[in-house]
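Presented as structure tokens, the chain that follows is alone, the form predicted alone.
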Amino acid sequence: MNNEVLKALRERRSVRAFKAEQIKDEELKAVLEAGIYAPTGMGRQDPWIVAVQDPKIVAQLVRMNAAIMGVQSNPYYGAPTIVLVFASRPEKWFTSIYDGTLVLGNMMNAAYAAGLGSCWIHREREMFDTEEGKQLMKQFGLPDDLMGIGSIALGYPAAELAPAKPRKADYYRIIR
């Protein structure tokens, strides 16, 4: 079967080098809209999405993430936009982590389809469990009881995408 959605899913790759140029508003909105159409448990729409383009806050997020990782490098690979996803803690909503990851996946696929690069970045749970992280969440206007699920580094790729690694032969099974 050949269609544009399946082609994009096969071709999308994580980008780990970005141009400094900020993405266009319409591109960002297309990515965010893809996120809000991700499936969620019982249609609850539990996740919250925050797109950060303010250079001072981007630098703060870089510093926080790098500290948790124990590195001096930029864990967001120089992306000019960082899109954060938050959701309820699992004890409050049992599918919150899954819902948030589906939002991130949708946005990464939409980014590729829009000509952007993206990379899933971890450690947002640890970042936003700190006092500094909780203060940022307040600044973002988020409810107090959320946790960081993950983020995507988002921007224009600085290099050609590498081809996909071969898929393992026994990746899936069909049981009839």
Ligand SMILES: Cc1cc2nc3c(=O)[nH]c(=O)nc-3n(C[C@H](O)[C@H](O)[C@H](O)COP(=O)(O)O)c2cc1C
The other form holds:
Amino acid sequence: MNNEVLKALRERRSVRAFKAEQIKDEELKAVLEAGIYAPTGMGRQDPWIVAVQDPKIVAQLVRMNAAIMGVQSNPYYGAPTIVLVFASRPEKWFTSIYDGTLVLGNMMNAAYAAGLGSCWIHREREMFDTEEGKQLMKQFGLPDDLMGIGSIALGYPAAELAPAKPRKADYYRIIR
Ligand SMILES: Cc1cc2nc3c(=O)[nH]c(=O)nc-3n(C[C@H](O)[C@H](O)[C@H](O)COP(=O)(O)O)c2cc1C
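Moving from the form predicted alone to the form predicted together with this ligand:
Below is the entire complex, every chain and molecule, led by the chain shown above.
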């Protein structure tokens, strides 16, 4: 089927090298808008999104994530924007992790469609379970009983997209 949306869904790939130049506000907004229209369990709109462009806070997130990963490198690959997704703890809302994951998925696909590069970066759950993470959440003005779901590193790609790995042969089946 020849359709721009379907093409973008097939062609989006993770980007792990970014230009230092910040993205335009309209580009960021397009990504965030795609996130907030993701489906959520019972339409509750449980997740919370925080786009960080303050270089000091970006550096803090880099340090916190790298500490959990146990590396010296930048886990966000130098992206100038980090979009964090939070949601209720699963004991409080049973679809919270699924909801947050779809928000992240929508934003990555939108980023590609808008000509940006993105990559899901993990470990937000552990980062925001620390005292430092809880302080940051307070600084962001979030309720204090949320958990980190994940994040995307966002920016202009500084390298060609790697081709997709071949899909496993039995990925889907159609039962008729
Ligand atoms: C739940 C999840 C966690 C991920 N965490 C990371 C991460 O911490 N760092 C990273 O570089 N990529 C991460 N990725 C990106 C995957 O490695 C990537 O999506 C996968 O290799 C397929 O490549 P593609 O996105 O280009 O299709 C994560 C992806 C998912 C879905």
